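As structure tokens, one chain now follows by itself in the form predicted alone.
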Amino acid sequence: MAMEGPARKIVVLGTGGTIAGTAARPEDHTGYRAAQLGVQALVAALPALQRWPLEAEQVAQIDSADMTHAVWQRLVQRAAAHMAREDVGAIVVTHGTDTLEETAYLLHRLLAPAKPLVLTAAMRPATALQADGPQNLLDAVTLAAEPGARGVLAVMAGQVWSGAELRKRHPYRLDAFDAGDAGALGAIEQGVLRRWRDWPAGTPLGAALVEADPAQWPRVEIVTSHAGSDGRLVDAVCAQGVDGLVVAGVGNGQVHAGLGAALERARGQGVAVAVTTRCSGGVVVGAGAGAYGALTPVQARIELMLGLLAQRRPAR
């Protein structure tokens, strides 16, 4: 019988980010270099983590603003491989905040694991006077060891979020994330989880969906409707070759007439079009075919890309 709970290993996968960043001056919160410390160093700097059996692996070492499909592919593959191990009970991913919401959504859609996969990050570099990374990492491992926890989760500033709903809402503050209208799943308080909603659920598409060369993944771009939109950007992107377009519409997903005409031309050329809103909250309601409901533009881009990848898969 397999061991259960925190007795099983927690694998910490490092990808870089501000949590691994350093600055020349401890008071500098913006002029730092991301991804300077390895994940082993982050773990070793926290004696409180010694109570859990941890295993650390460096998957990438980048500023998350520079996230690529190739890094996503490797992260998905390594996470899936560790999740399949009987001796592993959970995974923690250290990441940058800039694209944390994108990676979280991708992992949710592809893996939707029965074990917890917890992402965490930091808004201040490791050298800051009051660095938030160590507490966030401790909270992430605490959450990963929580009996019964499951799904893709994220923890920042003590708040626990669903990876399917996460979104960055502030460029500087420590409490930089929310989940739109959905709200947090819970909070880590003095090392104890207080949960308010159910763990995230979903049907995994599977890591195999992204096994193809990332250079061959569908190209999906995001365009925004705004005053004066005339659609020339859409025409230019289509001329360069694109498989899908996500539209961040105004209000309830409406688009400028000029942009709308260009999108119809794009559809006529076989380009898939998804509709979202540029509003920071709410959902697109009753907008017809192509509406992506509560998904943010960057989440919708991933959803559309994965959908197009699924269409390319040979029938089994």
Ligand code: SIN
Given for the second form:
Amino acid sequence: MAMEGPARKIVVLGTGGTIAGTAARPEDHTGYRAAQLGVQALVAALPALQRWPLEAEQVAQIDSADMTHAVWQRLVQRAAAHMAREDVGAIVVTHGTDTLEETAYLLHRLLAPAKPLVLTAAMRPATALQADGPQNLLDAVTLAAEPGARGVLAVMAGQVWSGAELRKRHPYRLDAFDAGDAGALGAIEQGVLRRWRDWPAGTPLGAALVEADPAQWPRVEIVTSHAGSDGRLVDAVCAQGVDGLVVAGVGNGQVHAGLGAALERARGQGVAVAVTTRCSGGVVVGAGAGAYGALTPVQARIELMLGLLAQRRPAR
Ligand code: SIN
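Alt. form predicted together with the named molecule, vs. the form predicted alone above:
Full assembly next; the chain just shown is listed first.
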């Protein structure tokens, strides 16, 4: 019978967010300062985590509204480096909720790891009377330690999501996330995973795709079609220099005629255009849906940026 080796480590990478935030008063759920406590302190404050061999590393300390491509690059590199270690079985990332879905999608597309990479966050600061961060962190480590788990995952308020599908849908409630039509992947209940969908899968593009100086990454902006869209915003962005535009179209991806004309001008100048929907659920369907129709505008921005980076790679 094969002997079991020592349990592999779980590396907790801290990036800031409300989970590491502090407020002036315990009853404050807004008006606090995100990213005040270090990841070591978050781990040390939770004795229940002692049952796992953990290692903690501070990758950044920011409010995720201020996420930058440079922080993304560092996070991707650190996550990839730890994933490659034989003694590491999983990674947990503590993050802000506001751009969690973007970071989750980026990590999914670049790493799609065979080991679990679990993102978690909190809607209330660590100083709140009923802070949600400690339970979310415990659930994230529980999920990371789950035998057979793989891929980029997120856990919030007991619900487990695929990192490729995550969407923030509420600005205040503790269960602030969903996955559009796809639904949750499972739930952590009393420290036990109940799973009803398969682990996320995908072909990783590789961390090396984002090794260039982030200042040189393609510039991709998002524009929304709305009543009165006349396309002047697109003309202004193109005049500044832009590599790609994601359009959050109305309904099934349609755009205002004025915006449509400006997008045609942009295409004529070599700007890549991707069409999504501004609807908060569902996907663009039909012949014109294209490769981005199933993505949210912020996911499509990442997808287009990575696609443009891939085009810059020298042919092998
Ligand atoms: C942030 O996204 O860093 C602040 C807000 C939050 O975590 O809920």
